[in-house]
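So this first bit is one chain, no partners, the form predicted alone, shown in structure tokens.
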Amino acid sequence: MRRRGLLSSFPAITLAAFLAPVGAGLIGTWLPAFGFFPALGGESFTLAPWRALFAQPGLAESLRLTLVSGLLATLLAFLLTVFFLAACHGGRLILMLRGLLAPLIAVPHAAVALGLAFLIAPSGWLVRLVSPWATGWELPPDVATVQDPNALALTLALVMKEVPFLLLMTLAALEQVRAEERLAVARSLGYGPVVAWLKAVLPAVYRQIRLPVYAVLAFSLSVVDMALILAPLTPPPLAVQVLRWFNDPDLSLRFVAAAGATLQLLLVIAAIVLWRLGEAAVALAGRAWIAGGQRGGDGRAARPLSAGLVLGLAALAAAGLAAVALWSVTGRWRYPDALPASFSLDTWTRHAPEVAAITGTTLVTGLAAAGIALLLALGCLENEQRRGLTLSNRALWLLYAPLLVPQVAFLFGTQVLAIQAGIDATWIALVWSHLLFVLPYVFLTLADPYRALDERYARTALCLGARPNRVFWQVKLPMLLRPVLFALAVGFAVSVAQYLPTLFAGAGRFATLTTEAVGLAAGGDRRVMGVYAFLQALLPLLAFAAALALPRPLALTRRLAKAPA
């Protein structure tokens, strides 16, 4: 009875672990935004922080950059995902690409941004490959391809990262809406493959991926690490500017920063409302289009075009990672040479002590956060099955809350909460801050395989006299070993990518590969940046490789241990 009670408390513990800090963090940010912060002399509520915020030079440009890059990246990523799936549904390319989605998603955002910067910078690899023989450029061209005034480089990097995520979410949703049956009916009525997918599948599948799309929109509007590398810095997008105010030695700017963080939250809410209105407008127009009866063509031109765009993004990401790896072992590489004149491991050996320490911090934090998240997710899912519960849409919204609320909008308040609790700049605060963002991904990754496990295995074991806990440990977990390890790898990858949580919770005492890579991007040596960015990308990939490789030897070991001597 006691064990059942403990299991039933997992959902409450899980919600408290990641929703309470978000709620408290928002309140802890809103109070200074309206002048109330006794520790800094704010004893009463006032609108002075907002007046100071709107008087800041460059605020309008920061808002423009935020909206342009966030909305454009989300729209392009969504349209490209829909176009690709409509044109290539059921083809071999999707099966092949499905195996590559996890590694593409695993690569941290900062590593992708640095790789893209190494490629498209005026002295980047792409220019070197065609100079001077094709361009005549003996010197790097005077063109702002990185940190450009319209944040187009940031937009491109966001599209590169978000298309694999939306593809993965949509492919999972297709299985829930019986896409094959819908397509078969539409094709039997004479519709072309692309139009059939858009008219019969998209309306059903979009309801399933609405929350992931909103999460992409919220992230794109408030991303900081990628913006620090690729977006203009004078002025920068709003989230970066808010971070600068929070870190400014002038403590009075904390009030302005809190108001800016609140404005960032309002901006995300307004963007989601705008997107929702756009959904309604498109649905209204779409119903008339569906009723119109246009059958469309055979989609021959759409397939290579959509495949070329998606594979082009994947190739760009892979080339960026190759550039990062190349720079980490470069001895001398002058412009416009296409390849380094010499290779060397001097950068690795010279920075080995600090790289080892920072890698250790990244590993410990990632494994701890992912392990705790996995424990909570397994407890919630097992409790759900034993009690016959189903996850409601409201609970799903709660699960997505840390992904929909901009990090910069509540992490300052969370830091204040940690200071009051006496855990600021400790391992507990660091792991906890990562857990807020790791837990939703681990739960979403594990939920479908866990629920899809045939219940007859557990029922058979129960009928043979096994207790529920024994069924969980000796029947379910061994059968779910691969998805469990995969969820652990996803959680670890999410932790490695965290930038703002490490800055706020670590208070400068903890450095991870992501914080170091982003910090060096402000003008550091490309060789050193290459070392940190390469390791940042390598660790999640190794985690996924382990998740794929370990189940078979672990199962063999388990069978040998049970075999009679």
Given for the second form:
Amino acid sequence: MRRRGLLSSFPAITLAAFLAPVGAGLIGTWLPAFGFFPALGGESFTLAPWRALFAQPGLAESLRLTLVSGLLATLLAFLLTVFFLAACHGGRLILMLRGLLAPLIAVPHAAVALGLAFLIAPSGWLVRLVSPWATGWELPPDVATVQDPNALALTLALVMKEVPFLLLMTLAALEQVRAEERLAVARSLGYGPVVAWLKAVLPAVYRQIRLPVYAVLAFSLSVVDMALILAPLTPPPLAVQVLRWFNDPDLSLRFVAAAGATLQLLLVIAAIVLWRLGEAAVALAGRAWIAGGQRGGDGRAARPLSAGLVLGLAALAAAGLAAVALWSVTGRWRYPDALPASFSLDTWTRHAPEVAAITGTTLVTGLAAAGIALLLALGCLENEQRRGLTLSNRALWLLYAPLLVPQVAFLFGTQVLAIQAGIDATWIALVWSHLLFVLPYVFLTLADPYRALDERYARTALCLGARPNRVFWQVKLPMLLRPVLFALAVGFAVSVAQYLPTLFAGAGRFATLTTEAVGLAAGGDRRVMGVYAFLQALLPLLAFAAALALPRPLALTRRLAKAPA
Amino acid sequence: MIRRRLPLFSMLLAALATALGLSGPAEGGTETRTWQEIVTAAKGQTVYWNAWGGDERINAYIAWVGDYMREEYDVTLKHVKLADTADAVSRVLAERTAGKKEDGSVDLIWINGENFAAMKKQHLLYGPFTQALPNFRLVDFENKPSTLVDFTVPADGLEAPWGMAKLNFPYDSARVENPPRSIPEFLDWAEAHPGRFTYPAPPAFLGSTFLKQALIELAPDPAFLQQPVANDAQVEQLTRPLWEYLDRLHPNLWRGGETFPSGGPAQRQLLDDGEIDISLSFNPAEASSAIANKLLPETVRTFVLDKGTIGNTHFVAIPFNAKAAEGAMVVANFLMSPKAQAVKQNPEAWGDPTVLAMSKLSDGQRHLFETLPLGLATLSPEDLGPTLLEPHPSWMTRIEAEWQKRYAR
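Switch from the form predicted alone to the form predicted together with its partner chain and give that structure.
So here's everything in the complex, that chain up top.
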């Protein structure tokens, strides 16, 4: 019975492990936002930080940049996902793209942003390829294509990263809403393929992907690492500006920073509310449209157009990563040369010891965070199955909390808490801070396959006299090996990509590939940046490759071990 | 699931409130131990040195210092690479907020200017300690007054001088024939070559330094800049020519002055990419070293301004709650040694000018400096021109804020 007691405490442990820091961190940020911060002489509650915040020059522009890039990126990514799936449903193209997009999800945001920045800059690869022979540009044109005044480069990068995520989430949801049957009925009533999908499938599937869409919205509005690389700086989007205030040597700006972090949270809440209202409006209009009975055409134009756009995004990301890899082996590569004038492995050999150490930190932290997350997720799911529970919608919201609350809105408070607990700047704090973001993804990745496993296997084993624990270890786990490894890889990739949590919890003592790459993006040496960004992209890809390749040999070893001698 | 969360949550809340209430200002104390006592206490300590980590040559130099410390003093040196020195100030502050008055996570900080002013004002520093370091006596206080007065704020023994900086302008001589020789000439040059010059966005220090350089040359009475800001009217009077100047300069800058590079390295990259023709640097040897590292074309040279450019000193300081204060002092002392200073001044290593007085060194120690190479694009000490003193930090704060108000909207 002891064992069962332990298992049933998994949900509580899991929630405490990752909701408590978020909650306490929020409060630790709100107190200074209202003037309470004794270390800096703030002993009483006041609205002064908010007055100071609203008096900051450039705040309006920061808000505009945040809203434009965040809302536009989410809207574009969502629309593109929907139209692509509507146009190409059931085609081989989707299967092909699914394989192509999975790696793109694994590649950290910063690596995508760094690659894109070098591609589209006025002195970037695209211009170098056609200059000066086609353009006549002996010198790069003086046009803002990155860090542009409307943050469109940032928007593009966000769309590149979010389309694959939304696509995979929607594809998973499609299986749950019996899309094929819905489509078949609609098609038999004479609806064109695209219109049939939009009218019969989308309303059902949207309910399933609402939370992922909100997560995309919250992320796009508060992204820091991509914004540091691609967004304008004077002023930057709000999240970057808040980070700057936190880091300003004028310590009184900490109050403004806390207020700004709280404003960031309000902004995300407002955006989600706005999106929700938009949903209602679209639903209202959509209902009339659905009832209208227009059948629509055969969607011949929609297919190549949407597929072309999605493929174009994937190609752009791939070219960016190729550029990053190329820089890491460059000796000298000046504008307007289309390719490096000299190649060299110098950068790799010169930085080898440091790169190895940082890769090691990234690897160990990612594996630890993903491993703990996997343990907790498995415990929760097994507990749920043994006790016949189902996860309520409200619990799902809790799971999404760390993905919906902007990181800057609670990380400062969490840091104070970590110092109080004596674990700041330790590896524990680092892993824990990663766990906050790794756990939801691992749980979400694992939950569906875990629940979908035919319960008759377990029941048969139980009938044969096996105890529940033995059933778990010897029946369920081996059968679920593939999704378990996949969830581990997802968790690892999420950990590798973390920028702000590493910065705050690691106190700068723990450098990961992401913090190094983003740090070097400020203009250091592109060749060194290439090394870090390349490894940053490579590590999660290897994890995914391993997750795909390992189950077969593992199963074989198991079978051989079991075979009678 | 939810039921279990609440008690834990309120517990954490209580812990947080206690944490926030625990703090109070820290008090420093003068270091009175002998050098020998300090060296003995430092044995076996690990020193976490929080230093800007954006330049691999500097990182390599710090690693070299670490090797030496381990061999000679049994002190382990760990370089905590910062993107911004203010991060370390933040940490020390967060630690005091949490009531952590000893065993802090930062032992040594590479610091100067407003970060030092902020830490000194908030009593976040250990010491005074520099009087206890033997090599402190070799510093050239007479000819390098900025080793004692950091941006007009007295160092008061709370920071040990480490290196000298002087504003200079690397440019591509293949594209620029007659570089400007004064701040007003910069405007003429930019009008004749629109889009080919820019400066990093303040508060990146090179951007702020460019503003201060312009302020000194343009202000009706620059002597007042050495004192704290008196009142708004004075600021208005002294800075008006600066804003009129920038209003005319900006439309002729890179990207029409709508956006600015994030810092010195970003601007150097722009020079290498051919997006601009003139960059800024605080290190007279940086251009030579960048050429050697294939980060700038071989046609790059440097120039300074006829009436002089701003120079300052950078230091190392110890936070009030450092865990390894003794180890940090041993490191600070070695950083001021002729051996470490000579390696640092070598452009093949870093090229950062020394804080030491040649007259206070032995012949053998002086020889270390006399044999250093100069580098392809480095001006000789005679050609570097007069050094202008940094204005009081309150001026910098004012012009940075006003710049944000005017140009970052």
